[in-house]
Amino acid sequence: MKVLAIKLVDYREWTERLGYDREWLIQKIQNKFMMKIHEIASQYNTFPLQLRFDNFLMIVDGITNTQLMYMINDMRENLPVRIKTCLGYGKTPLEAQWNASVCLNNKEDEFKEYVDEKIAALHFDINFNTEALKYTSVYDSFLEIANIYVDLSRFLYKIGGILQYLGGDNYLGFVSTNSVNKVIEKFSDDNKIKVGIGIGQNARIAIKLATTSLEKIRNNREKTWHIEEE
């Protein structure tokens, strides 16, 4: 699988130049440029995992190196600092992002030709979390979301996957297609979490199919998982 690692160069120095009354401004600018990054990424059929904001990842199977260079140039035009990028390859998203991260820290931008793999996207949803807001606090609800994020992250890490919190009570994960059965086995009898699975040629298609699967679970209400494949 192919993962693009992106680092914002001198990000901390940039934030410090904004003065002491800066946190609101940092959040404003971060959200503004991430909105633009999402827009650019969607045009190239990928999806940015925001993670630290100053470092983020993209699953880029199904995208040529030429397309990646165009996308990176588009991002450079919309960010307040320079960026450094590197393309990593591995049998799993976890391995690929590790190789991209090592390359990012040790080398100049590097783009070798790698084989494209199908992408398996996972759209997780917590059952009854939104309804629970009727009898618990906003913060306690969020703590449940945070704890489940940790549990899901650890599970996916063990099988070579990566995870991003989407907001609300939703999470987006990626695994290799070889690990999909492990996900199904884990959540087939889970009454707390449901997972929509999508398999596609690129990240945008895989995510769309994962969301389609999740909607079918919500409509069916009998299954905890569903899979759609391109």
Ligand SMILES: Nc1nc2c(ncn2[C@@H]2O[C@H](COP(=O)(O)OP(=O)(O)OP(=O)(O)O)[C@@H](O)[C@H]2O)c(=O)[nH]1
Second form
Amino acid sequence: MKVLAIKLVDYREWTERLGYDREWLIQKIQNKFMMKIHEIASQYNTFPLQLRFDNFLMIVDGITNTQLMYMINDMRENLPVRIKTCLGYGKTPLEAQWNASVCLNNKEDEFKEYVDEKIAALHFDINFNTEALKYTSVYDSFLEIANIYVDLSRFLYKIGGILQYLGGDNYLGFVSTNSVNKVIEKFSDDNKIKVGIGIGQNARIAIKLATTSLEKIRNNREKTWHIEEE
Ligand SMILES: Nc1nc2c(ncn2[C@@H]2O[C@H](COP(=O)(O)OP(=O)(O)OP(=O)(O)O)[C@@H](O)[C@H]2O)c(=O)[nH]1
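Now show me the form predicted in complex with the named molecule; what you just gave was the form predicted alone.
Once more the chain from above appears, this time first in line as the rest of the complex follows.
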């Protein structure tokens, strides 16, 4: 698995220069540059896991280093500070992001040539969450969603996966293809969470297939998981 790690350099200093009445401005700027990063990433068939905003990750299997250089240059023009980027490789997304993160703390950016592997994207969704909202509060619903995020991220961490919250009751995970059987085993009889699985040559295709799988589960609620592969 190949993961690109992106670090916004001197971000804290940038935020402090905005003064004390800054939080609204930071939120506006973070959402604005993440909107642009998503647009750029989609053009290169990858997907940003925005995580902390000032440090974030992209699964970049299926993208050449030359394409990555162009994408990084496109990103630079849309970010408020200088960025440091590193490409990491590992048997799992977790290991690849670890290796990319180690490089971030070193001096030079590092872009070795790595083999491209198929990506397994996992689109998790809570069953009937909208209906459940009628019997709880907005904030209690979000707390439940946050707790499920922690549970899912801990499970994926154990099998080398990484997870991003998407909004609503949706989560996006990535694992290596040889870990998909562990995901299926875990959720095969879960009555609360369903998981659409997509396997593709790049993140955008894998995610599209994972969302397609989720819709197929909605069409046949007997299942808690479905897998589509390109
Ligand atoms: N990021 C993201 N959010 C979605 C998606 N589909 C729905 N949502 C969000 O999730 C909320 C719940 O929608 P659903 O998950 O479709 O509906 P549900 O009530 O959970 O019912 P089922 O998932 O069909 O069991 C919506 O209000 C949206 O905010 C999606 O594909 N991606």
